[in-house]
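Heads up, the chain below is alone and in the form predicted alone; it's given as structure tokens.
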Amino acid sequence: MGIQTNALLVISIPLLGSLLIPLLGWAGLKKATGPLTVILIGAANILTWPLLLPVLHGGMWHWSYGLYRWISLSLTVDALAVFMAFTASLIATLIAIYSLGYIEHTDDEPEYYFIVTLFLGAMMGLVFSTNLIFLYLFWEIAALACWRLIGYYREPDYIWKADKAFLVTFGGAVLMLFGFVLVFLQYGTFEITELRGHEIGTVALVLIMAGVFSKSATVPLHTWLPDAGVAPSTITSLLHAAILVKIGLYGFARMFCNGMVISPRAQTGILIIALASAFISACAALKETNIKRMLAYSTVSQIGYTFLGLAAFTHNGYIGALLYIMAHGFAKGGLFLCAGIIEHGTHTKDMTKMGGLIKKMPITAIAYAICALSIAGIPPMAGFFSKWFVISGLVEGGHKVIATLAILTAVLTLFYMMKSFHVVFLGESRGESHAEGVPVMVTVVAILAGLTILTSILLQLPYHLASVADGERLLKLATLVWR
């Protein structure tokens, strides 16, 4: 199977396969929709494996099919795309398996699984696309899926929060589209590969960053993400760990780390916004008592941290950002799925009404502790090395003050993660609690905790892939073009 065919299958299997799921529901085979989702998403992940070795050896492939004048379906298979596709589809596969135990008693299983599979398909389409119009198209498909999933339980308050998330991200995306149009008017192309090395205008940059920051829930466009905690825990895990907020990070990396050039003044502005987002949301997480909102503020903070690495535009910063995307994906996915088990067992999200759960949920407690240590950046966890690279990248780029404040933010992360573990799992029980429950759910959080440890042990492999994905090295790689 060729590289081109592989990439197309990674996109089309979840994107088009999702259409089979409602058909099964209409045919009365509702219980088959979950296993089909696991198969479709799992197949997308398996198909990324054969792409790893070629890109690790420095390969980069570009394929473009003209549709109408300046609109082309352009796909690029390179280290950045494969890194993101592999990480997102692996976490999404585990979340789909977890869903078999989490969603089994609801009435809308076909709709849930259809949107989840479509969501992953949109992510796969976005990571391989290098045409700004198609990037925007997949960006908006993900927004629609997010809107539907956040309001999954259909309570009036939940629907309002889903609408809020859609309006913020959609509004930002529309501004981003206007920015793309300005880029086209300036350079006559929507192809990111043809824009590489060209400096983007200030107005176009501001418009594009409005879309990036709204999608990645960066302060002050972050408020929709903590509110999204009303969704099922599997959905919040998808939003925070696998797909949605990672779209903004990927878009920035693809457009600016490996594409267009921004001015030093604009770079400084982005770094300041990213640092403010990381610090302010870490403070909010420290005060939060709702476990899912606390984890949501943590995500906002860690996304800001990752932006620091990307916007440093240095070798170490770029590697650290990509490593943290993977480390954060495994760890935050595990934390949100642990929160799902806790919520099922205690019937509350309020941490002050928990306590002593390590006695009844020992596996969940261990998994939570492992994932929390990685997010907090405790050595030898992968999160530590990722943050170290980000900070060293900032120093490498001459941003020593920002690097110092980033260290302070990392200390705050340690505080609120350890506080949450202590309140939830240690001390005396302060409310109702049951045993861990559905084995498939516990197994998945154990796997994610295991992947968090495995990433630390085998750090050299994602490090090498991130090194190949570094923007400066990509410029030197040979490109094979199919037309």
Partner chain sequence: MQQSMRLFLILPLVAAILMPWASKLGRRIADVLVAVTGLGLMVLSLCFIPYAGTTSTFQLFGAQFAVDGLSLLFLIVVNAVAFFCILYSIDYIDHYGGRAKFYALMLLMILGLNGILLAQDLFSLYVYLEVASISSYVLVAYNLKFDGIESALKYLLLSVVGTGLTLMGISLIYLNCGTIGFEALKAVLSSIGIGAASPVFLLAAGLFMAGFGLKAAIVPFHAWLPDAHPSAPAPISAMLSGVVIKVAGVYSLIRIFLYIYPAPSQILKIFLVLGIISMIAGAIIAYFQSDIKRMLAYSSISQIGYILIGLGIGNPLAIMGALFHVFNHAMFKSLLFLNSGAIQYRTGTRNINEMGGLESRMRVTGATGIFGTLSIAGVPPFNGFWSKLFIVMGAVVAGKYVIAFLMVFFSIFTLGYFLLIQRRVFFGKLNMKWADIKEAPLTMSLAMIFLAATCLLSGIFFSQVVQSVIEPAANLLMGGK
Contents of the next structure:
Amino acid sequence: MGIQTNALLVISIPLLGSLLIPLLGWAGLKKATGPLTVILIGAANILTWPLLLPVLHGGMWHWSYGLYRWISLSLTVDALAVFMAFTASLIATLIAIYSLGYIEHTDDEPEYYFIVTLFLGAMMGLVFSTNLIFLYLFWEIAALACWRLIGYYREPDYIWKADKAFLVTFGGAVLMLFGFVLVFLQYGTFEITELRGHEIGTVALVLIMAGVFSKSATVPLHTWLPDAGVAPSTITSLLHAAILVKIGLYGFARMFCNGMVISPRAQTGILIIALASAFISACAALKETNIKRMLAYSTVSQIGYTFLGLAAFTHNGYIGALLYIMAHGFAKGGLFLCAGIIEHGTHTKDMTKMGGLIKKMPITAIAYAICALSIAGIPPMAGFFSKWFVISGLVEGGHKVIATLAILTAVLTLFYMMKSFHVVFLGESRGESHAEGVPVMVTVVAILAGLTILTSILLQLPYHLASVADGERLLKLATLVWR
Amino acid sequence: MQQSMRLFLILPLVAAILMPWASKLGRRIADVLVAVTGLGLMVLSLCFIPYAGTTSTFQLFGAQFAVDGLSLLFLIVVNAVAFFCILYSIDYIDHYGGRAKFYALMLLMILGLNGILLAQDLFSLYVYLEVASISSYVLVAYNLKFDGIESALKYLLLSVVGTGLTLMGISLIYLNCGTIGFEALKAVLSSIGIGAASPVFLLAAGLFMAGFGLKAAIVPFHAWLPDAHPSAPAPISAMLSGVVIKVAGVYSLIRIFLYIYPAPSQILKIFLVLGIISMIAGAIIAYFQSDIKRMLAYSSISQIGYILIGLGIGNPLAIMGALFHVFNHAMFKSLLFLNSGAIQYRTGTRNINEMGGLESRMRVTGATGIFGTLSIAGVPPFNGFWSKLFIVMGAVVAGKYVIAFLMVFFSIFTLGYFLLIQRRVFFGKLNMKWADIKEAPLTMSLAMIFLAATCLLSGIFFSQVVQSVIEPAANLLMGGK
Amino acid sequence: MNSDILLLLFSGFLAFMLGVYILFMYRNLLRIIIGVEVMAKGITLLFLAAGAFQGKIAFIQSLVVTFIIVETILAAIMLALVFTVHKIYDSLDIQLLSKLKG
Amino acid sequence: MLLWILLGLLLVFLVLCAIFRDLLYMAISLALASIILAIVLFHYGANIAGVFELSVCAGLITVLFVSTVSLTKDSDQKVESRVPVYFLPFIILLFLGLDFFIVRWLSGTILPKDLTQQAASTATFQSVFWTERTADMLGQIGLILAGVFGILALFRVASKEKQHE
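Show the other one: the form predicted in complex with its partner chain, since we just had the form predicted alone.
Starting with the chain above, the whole complex follows.
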């Protein structure tokens, strides 16, 4: 199987396969929709494996199908794309398995699975496409999938929050599209590969960043993300860990880290926004008592951190950011799924009403602890190394003040993570009696915790992948390929 | 092949004449007759796609008609939407009664619209415009309730003034150059040039702008539309909003100002200004409506604004976007009106505050409603996205950044108020009042599914649509430059 | 341009304006229909002026005949609508048609 | 001179339409205006159009109108102009002035006939109507059908309701 077919299959299996799910639902086979989803997403994940080795050796493939004048479907298989595809689909597979135990109580199963699969399909399309129009297209498919999923429980209040999320991300994305059009006006192309090394104007950059920041929930545009916590826990997990907020990060990495060039001033601006976002939301997380909102603010904070790494435009910073995407994906996915189990067991999201859960839910507690340690950046965990790389990348780029403040934020993270573990799992039990979750759910949580440990032990592998994906080297390769 | 274009006029006429006898023979026979005619017309219009790049003329009873790229695009829109609306009305018209008359009037409306597109001079255009309008006045009043009749009267009175102005323009044109044929006029205008030499043409242009602008419901002339659309039966609202305002209004404006007149910059500026006002005013007023069909009606005004802006910018990209938006708006706005009709059919209300959670009871209506919403807001991969993208790109290329930004902003706004509809009507907890309502009947559901599929497929395969029908039409308009 | 044609144009425009005036300024629906008819007279005159100026009476005559038919059918439909309004509402006052104010 | 008198009378009758309070008088003055218009048409040699104007507008529409007036007789006819009647002369003066300027402007700007190179045609009405304007013929068939079906549709429930009563 060629690289091209392989990559196309990775995109089309979830994207087109998702259409089968409502058909199954209409055919009365509601029970089959869940396993089918697992199969589709899992297949997408397994198909990314054969791509890993070639890209590790520095391979890069690019082809494009012209559609209409300057609009063409261009696909690129490189380390960055494969890395994102692999991480996202792996986490999504686990979440889909978890859903089997979690979602069966509600009546709209086919719709749920349909949109989850479509969501992942959009993500796969996004990571492989390098035409700005198609980037936008998949970006919006993800947004509308997320709209339906956040409002899944259909409470009037929840729907309003879903609409809010959709409007904010759609608005940002449309502005971003406007920015793309300005870029097009300047250089006459929508191909990222052709835009490589060109500096873009400030207005276009501001517009594009509006889209990126709204999608990745960075501080002025972040409010939809904590509100999105009204969705089922699997969905929040999907949004935070695997797909949605990572889209903004990926978009930034794809467009700017080895593509278009931005001025140093703009770079400083982005760094400051990212730092402010990381710091402010860490403070917010400290005060929050709703477990899902606390985790959501933590995501906003970590996303800010990742942006710091990406926007440093240095080798170490870039590696740190990619590692961060992976480590945060596993750990935050695990945390949200733990939160889901806890919510199932205690019927509350308020942390002050929990306590002493470690006795009732030992596996969940351990998994939560491992994931929290990773997020907080405790040394042997992957989270630590990624943070370390980000900070050293910042220093390398000469942003010493920002690096210092970033360390302060990391301390805050440690503080609220430990506090939440303490409140939820230790101490006296304050609620009714609870039981451990359904086996399939607990297993998934355990696997995610295991993956967190595994990435820590085998850090060498993702590190290698990330360093291959690094912009500078890619740029060299690209000049070879494109000449 | 070209001679079969006669069928665009003959088929609906003959079917309309046969309708009373068909309904005497049996209800189903009338249904079949009208559906077959509609399907035939749609297939016929699609058959001509390969000939989009050429102008083909044909004779009917000695009269000259012609189809060029521009007419063909509109023919496809008219006949496709008409077929879906006919399909929809088969089950829908049950509670209105007068089935045969309804079908006959609808067919005559199609005849009129096709005639507008095939006509080769200004006066024939006017005559067919009246055929379509007179049928639509009666169809708006079809429920014979107070609201229907009063909005039909309002529509009629304003239209009469509009067509009166148009006729004045025609007589001035004839007075000035002794011809009213399109081609002849085009030749005369290009030989003498427009502007200081003949201000009469500009006066006539103003009259046409007002007259056809009224038919297109551009903002200062829009007063009839928000009344006429809600009180008409749903398939008629869909036809009015999807097709009639475009053919009677936008097509005539395009034909006159971008084809006959060599697109003088003053007129394009007026297009631009009116378009912006329509876009903004329509969207803002729509936001405050609680009647679902009124909201859709105002949003039609807003979308017509987009089309006008595209025409007013006047570079190939924007014109292509505008023409594509004509196609797209016909599809998704008809779809949305049919959705609202299905809701009204089952719940008997149009007030969006009384609905809620209907999605769980009306699956097809709910799902197709989402398609319509996303299309109109310009969310990819639906078709509305591409046309808006083209118009915005045209504006940016022309250096009109503010206008481009306004369009972008109002597409967010559009999504905002359509999400409001979604939230109050479909999404959300089921209002217990509607616990035992059912999905709309078969043909209604089918029509909605077809339209939704068109919205999605023409978005995914936009390049084929653009290349096969939109580009020839745009080339025709840009040919003079 | 000879004075007869100017006169025709003059009376045509005047009749049109009168028609529009009657259309918008009166409240009785039947009177409004008269307004439409007056407007139609004006348009007929304008057509006649154009035809006379161009020396193509035969051509303009066929347009006028078509126009007269349109006008008649329009009048018939309007009268039918007004009759139906009257049947429902027992009044011809346009003010009672609330939405017509806008 | 004849034309001046005819058009003067025509305008007087049209203005009377706006002045009369009684709908019947109004209809009659409209009919008279139609008759004069027909004479004007005859004057220009547009005989068939004149006949149509005479029979259809002066005849048919008046009959339709009068019958509608008598059918709706019981309703109040007091409702009058939005503007007091004594404003009418001023408004007509305004129209006259406006009209004067339009026509003066037009007479100065209309292209001379020789520039548009249109020879006066000797074609007869029949040849034009039945050969050049057949497109309109088809439209007229559609119009008449629309009128017929329209009126049938508008009166359909009326008959149904009577059955219920």
